[in-house]
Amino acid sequence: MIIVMKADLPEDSTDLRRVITLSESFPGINTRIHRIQGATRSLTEIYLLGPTHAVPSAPFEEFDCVEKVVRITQKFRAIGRHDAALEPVGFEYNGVDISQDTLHLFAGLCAVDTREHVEATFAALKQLGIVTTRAGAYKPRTSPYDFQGLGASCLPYVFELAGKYGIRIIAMEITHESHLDEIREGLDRTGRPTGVMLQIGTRNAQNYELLKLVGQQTEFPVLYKRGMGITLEESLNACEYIASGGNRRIVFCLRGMKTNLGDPHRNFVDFAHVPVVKRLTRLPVCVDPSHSVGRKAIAPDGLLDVFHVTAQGVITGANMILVDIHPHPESALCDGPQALLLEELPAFIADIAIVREAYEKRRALARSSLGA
């Protein structure tokens, strides 16, 4: 059962305590609180953990301060939708607005590999006013030969360039507890000038110890990639483990499934599962177009294959786009093949507005049939 407090309750309200005392009364019944910090305002749910088929709802809406009382029917219990009884509020990170309404372009270098690379990138996304990229330091790789990223040494002259360069956040995957540390390290070191987001890579995806650290820290929010070859449930579940230990800030990353039925692509692209995510949890979606092509393929009309794939998570109502891009791609260190060149960015760019403007006119007219 989750009771949802009226909005912009304060932490030490008296009323909330109130609550929290009663729901506490009904034997073997533990509380855990969760704030939400959305895009315009706050909210406070009380989770009601044990034995809830006992306890009555009438009691708690009784209260002025709640707003609703919501019995959890699904197993996802802090991600779930819960039949659209909870709203997707979405999150703020340092000055970023991400939630199931906004879309974002994180288009960045797959892996770092010189500073000059990473001034020219920040620099280009500067000046079509983009201010989320990603960057990655840490590179898990499926041979040991191939290049395992920059690690703790290119991360101060990083988040300087992001602070030049005015990006905000940073989609930056770890695979080690020690990497959560050098990255606040490294932010500290250079005056915190940008956010971070953490990303847990489709190779991590099932990593229990890994999902349990990046939930009980609640300074960074964090980007899920789907397993390359699990299901969709799965994937939704390691989310859960994230959720479940304190940090809500998740975004859901689509990056296609790993099967020779997507072939001639790297991976067969799963954007169809957008709205499936978004009608099944709360968590903002975003769609990986490069992973899931893996190289850049011209279509018969002129555009490319990420364009096309791109477009297909769009026009099902994607939030952010992970997309690489590299200055010369050709002398790339990791995933230079799929890499869309600064040049062509502007053109994604303006392929993406249209694509999500059909989107706006879709649910439009969704609003107005279901309002006749």
The other form holds:
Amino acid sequence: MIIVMKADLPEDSTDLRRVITLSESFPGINTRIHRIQGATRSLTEIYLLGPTHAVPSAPFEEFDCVEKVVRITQKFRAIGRHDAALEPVGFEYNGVDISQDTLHLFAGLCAVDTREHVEATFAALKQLGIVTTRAGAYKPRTSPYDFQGLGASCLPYVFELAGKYGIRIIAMEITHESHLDEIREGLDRTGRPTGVMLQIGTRNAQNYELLKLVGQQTEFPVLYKRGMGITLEESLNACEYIASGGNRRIVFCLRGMKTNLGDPHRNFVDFAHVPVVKRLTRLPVCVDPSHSVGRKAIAPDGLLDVFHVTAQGVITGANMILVDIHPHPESALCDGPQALLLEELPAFIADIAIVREAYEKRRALARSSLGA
Ligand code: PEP
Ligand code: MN
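Let's see the other form, the form predicted in complex with ligand PEP, since the form predicted alone is already up.
Let's see the whole complex now, leading with the same chain.
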């Protein structure tokens, strides 16, 4: 059972205290408080844990400070929409508003290789007004003989250059607790010039200790990449591990599924699941066209497959695009064949804008004609 309080209720409100006291007066009931800071409002939810079937809703509904009482019927307790009873609120991080209504392009290096490449990439993003990027320092590779990322040694210049070029968020994969400490240390040493979104890669989609680790901290939001060979429900349960630990700032990323039925793409593109994840959960949804397509193939109409699948995500309401770019893909140490050139970015952005506009028109049409 979830008691949703009216928006912007102060943390020390006596009304909030009274609702908690009443909740805990029922036998076996414990409470857990979740505060969500969205771009325009903050929301407080009280989770009642224990034998809630014996707890009536009416005494809570009488409080002026209570917006509604929601009985949970589905398994995704913290991230779920619960049959549309709960609205998505999104979150604000380092000046960037991320929700089921917004769209951001996180374009950047799959793996950091040189300071020069980082600088060229960030400079190109700045010119295009983009403040969100990706930069891999810790790379879990399929082969132990492949480049494993530069690790902590590149963090000082990555963060410093991010500050120089106005980057507000860097999506960066971590695979171990020590990486989180190294990121914190790197940010401290450089004066916290940027924000970091911790990426959980598909290879760690069910690494429950790692999920608990990123869920128990609330400093950094999390980009969770769907498990490549598990069901959607299993991936959503993995997000529930993060959220139930206390961190609600999660973005769910579709990145294709492992099956040779998707050949010749690297993974079978699963972007039709954007609206499914938005319906089942309150999480903003990201699509990763680079790791799903995995190559720079061009269709007869002149558009790269990466552009086409990005459009498929955006036309169904994706909120974030994670894409590999590189100033010299031929010399990239990881995933060069799928990276867009910096010179291809303006056309990519223009293409996305066309599709986003079409999505917004579709949404407006649905709202007016279908009463959605
Ligand atoms: C990545 O985004 O760098 C990556 C390795 O992706 P995935 O975990 O989806 O394979
Ligand atoms: Mn990659």
